[in-house]
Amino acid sequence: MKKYSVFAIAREAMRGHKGWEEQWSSPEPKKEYDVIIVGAGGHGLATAYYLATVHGITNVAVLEKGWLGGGNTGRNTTIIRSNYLYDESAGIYDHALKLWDGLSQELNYNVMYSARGVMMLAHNVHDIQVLKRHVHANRLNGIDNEWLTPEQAKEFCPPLNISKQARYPVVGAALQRRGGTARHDAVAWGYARGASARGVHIIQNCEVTGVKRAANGAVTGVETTRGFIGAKKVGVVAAGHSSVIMNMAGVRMPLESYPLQALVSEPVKPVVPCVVMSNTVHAYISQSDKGELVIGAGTDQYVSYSQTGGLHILQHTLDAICEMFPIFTRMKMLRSWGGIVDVTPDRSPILAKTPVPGLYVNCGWGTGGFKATPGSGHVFAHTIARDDPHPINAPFTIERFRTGRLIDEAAAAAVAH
C-alpha cells in the first residue's frame, strides 16, 4: 500500500496522476474464512480492519448487499460527540472521540475530522436541569463540556438568535469543544483501504440471505447471493437491516427500525462555526466544507424500512432552524435523503456476544451510530477475537432487556445526530 503524502501527490501530477494505486481489491469470495463480517459500513469496515491490525486475524471476509458506505454511514450528518449521560455510554463514545483525534494519522487517509465544537440549547428550565446534569456528569468522567449563558452561546455562534421574542428563546447552552465533524465517506474508504492492504476481503454486490448453523447450534457460515460461505464466526453490523440478519438466525432482537432524514442547502461561505443542536425543537445544523448547510432532523414516527421518510418532518425541521437562525431564511435547498436507523428500548446500542456460538451483533446506534465507529469497530473486533467483551462495551448485552440493567439515552439521543 502507497503512503500518501505531499510529495506522493507532487510525484503523481507530474505523471498525469496515473499511478495511484486502487483504494481497495475486489477479491471474488473464498469458501471460507475465519471471520465474516456483514455489512460494509463504517462500523463494519473498522471492525475487520481492528481484527487485523490488533488481533492479527486478516483471513476475513466483509460482505456488503450493495456498494461499499452505501447505507447509513453514506447517509448520515457527520457529526462526532461524547457528552452522553451515563458511565457506559461516556465510556464507549469518549473512547471513540480519542480514536478520531488521530484516525487521519492512523489510517494514513484524510478523514477530515474538525473538532469544531458540538453546543446543545437549552430553551426552558426542563432543558437547563438536563443539560446541567449532563456538564457535571460529564465533567465526573473526565469529559469536557461547559454551561454557557445565551450570551456567550451567541458569541460562540454568531448567527444565532437568542431573541427573548422567539416561540423557543435560548436560554443556555452545553458546550462540548472537542465535538465536530468529519467526513463520513472518507472513513468508510480509510478502513476499507486500510483493512484490505492487511489481506481483509471486501465483497460488494453479495446480500445474505441466510445464516447456517451446525447441529450443535453454531454458526457455520452464511448463504449469499453470491453462494454459500463458511466461517466460524459471523459479526452482523447491519445498521436498521441488523434484526432481519439476526432473525435469519433464529435470535429476536430487541429493535425498531425508522426512517432519519437529513437534507443539505445550496452553499454559502462560512457562517457556522460549529454544530447547534435542540432537543426541543428537533432540529441541528452544521456547515460541510463545500459551505452547504447541513440539517438533521428527528426520526419519523413510524416504524418503515424506506429510504425517504414523510416531508413533513423536514418542513417541521426547517421551521425550527429558521426561528433559531433567521438569516437563513431565504436559503434554498439543494437535496433531502434518509436513512434507516435500528433503536433499542433504551437509545443505546448492543455489541455483544448472542446466544447462537460463534455470532456476534454490534446494533442499536439509533440517531448516534457515525460517532461511535472507531471505539465500536475497536471494541466489536475484541469480542469477535477473544469471545469476550471489552471492558468498554461489556455493559451493552442483549440480556440487560432481559435483566433491566438498561442504559437510558433517551435524553441523550433525542434528536437524530
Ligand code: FAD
Second form
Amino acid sequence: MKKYSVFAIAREAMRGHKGWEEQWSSPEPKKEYDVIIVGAGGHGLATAYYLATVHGITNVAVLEKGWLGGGNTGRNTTIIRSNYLYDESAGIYDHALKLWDGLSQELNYNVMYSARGVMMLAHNVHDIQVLKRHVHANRLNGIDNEWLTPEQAKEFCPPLNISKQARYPVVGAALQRRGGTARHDAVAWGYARGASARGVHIIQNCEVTGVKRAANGAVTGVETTRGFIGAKKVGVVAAGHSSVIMNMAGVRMPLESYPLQALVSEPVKPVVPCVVMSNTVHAYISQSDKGELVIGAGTDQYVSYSQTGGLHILQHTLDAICEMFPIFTRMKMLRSWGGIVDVTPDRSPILAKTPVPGLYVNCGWGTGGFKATPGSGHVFAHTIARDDPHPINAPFTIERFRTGRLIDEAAAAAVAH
Ligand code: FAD
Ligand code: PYC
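Could the form predicted in complex with this ligand be shown next, to go alongside the form predicted on its own?
Complete assembly follows, chain above in first position.
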C-alpha cells in the first residue's frame, strides 16, 4: 500500500494523477475464510481492520449486499461524543473517542475528525436536572462535560436564539468540547483500505441469504447471492438488518428497526461553529466543511424497512431548527434521506457472542453508532479472535434483556428517539 503524503500528492500532480492505486481490491470470494463479517459499514470494516492489525487474522471476508459504506455509515449526521450516563457506556464510547483522536494517522487516511464541541440544550427544569446528572456522571468517569448558562451557550454558538420569548427557551446547556464530527465516508474508506492492504477480502454486491449450521449447532458458513462461503466464525454487523440475519441462524433478537432521517441545506459560509442538539425539541445541527447545514430528525414512530421516512418528521425538525436559529428561516433545503436503525429496549448496543457457537453479533447501535465505530471494531475484533469479550464490551450482552441488567441510555440517545 502506497503511503499518502504531501510528497505523494506532489509526485502525482507532476504525472497527471495516473499513479494512484485502487484503494481496496475486489477479489472473487474464496470457498472458505477463517472469519466472515456480514456488512461493510464502518463497524464491520473496523472489525476486519483490527482482526488483521491487532490479532494477525487476515484470512477474513467482509460481505456486503450493496456498496461499501452505503448503509447507515454513509447516511448519518456524523456526531461524535461520549457523554452517556452509565459507567459501561463511558467505557465503550470514550474508548472510541480516544481512538478518533489519531485515527487519521493510524489509517494514513484523513477522516476529518473535528473536535468542535457538542452542545446539548436544556429547555426546562427537568432538562437541566437530566443534563447536569450526565455532566456529573461523566466527570466521575474522567470524561469532559461542562455546564453553560444560556449566555455562555450563545457565546459558544453565536447564531443560537436564547430569547426568553421562545416557545422552548434555552435555559442552559451541557458542552462536551472533545465531541465533534468526522467525515463518514472517509471512515469506511480508510478502514477498507487498511484492511484490504493486509489481505482482507471486501466483497461487495454479495448478499447473505442464509446462515449454515452443523449438526452440533456451530456455524459452518453463509449462503450468499454468490454461492456458499465457509467459515467457522461469522460476525454479523448489519445495523438495521441485524435481526433479519440473526433470524437466519435461528436467533431472535431484542431489536426493532425504524427509519431515521436527515437533511442538508444549500451551502453557506461558516456560521455554526459546533454541534448543537436539543433532545426536547428533537433537532440537531452542525455545518459540513462544504458549508451545508447538516440537520437531523427523530425516528418515525413505527417500525419499517423503508428508507424514506415520513415527511412530517422533517417538517417538525425544521420548525424546531427555525425556532432555535431564526437566522436560518429563509434557508433552502437541498436533499433528505433515511437509514434503518436497529433499536434495543435500553438504547445500548449488543456486542457479544451468541447462543450459536462461532456466531457473534455487533448491533443495536440504533441512532447513535457512528461515534463508536473505532472502539466498537476494536473490541469486537477481540471478541471474535479470542472467542471471549473484551472487558469493555463484556456488559453489552444479549442476556441482559433476560436478566434485567439493562444499560438504559434512553436519555443520552434521546435526540433521535
Ligand atoms: P451500516 O453502515 O448500516 O452497515 C451495515 C451494512 O450491512 C450495510 O452496508 C448493509 O448494506 C449491510 N447488510 C445488511 N444486510 C446484509 C446482508 N443480508 N448481506 C450483506 N450485507 C448486509 N450515529 C452517531 O453516532 N452520530 C450521528 O450523528 C448519527 N446520525 C445518524 C443519522 C441518520 C439519518 C442515521 C440513519 C443514523 C445515524 N447514526 C448516528 C447512527 C449510525 O449511522 C449507525 O449506528 C452506524 O453507522 C452503524 O454502523 P454499522 O457499520 O453498524 O452499519
Ligand atoms: O447519537 O449523537 C447521536 C446522534 C445525533 C444524531 C443522531 N444520533
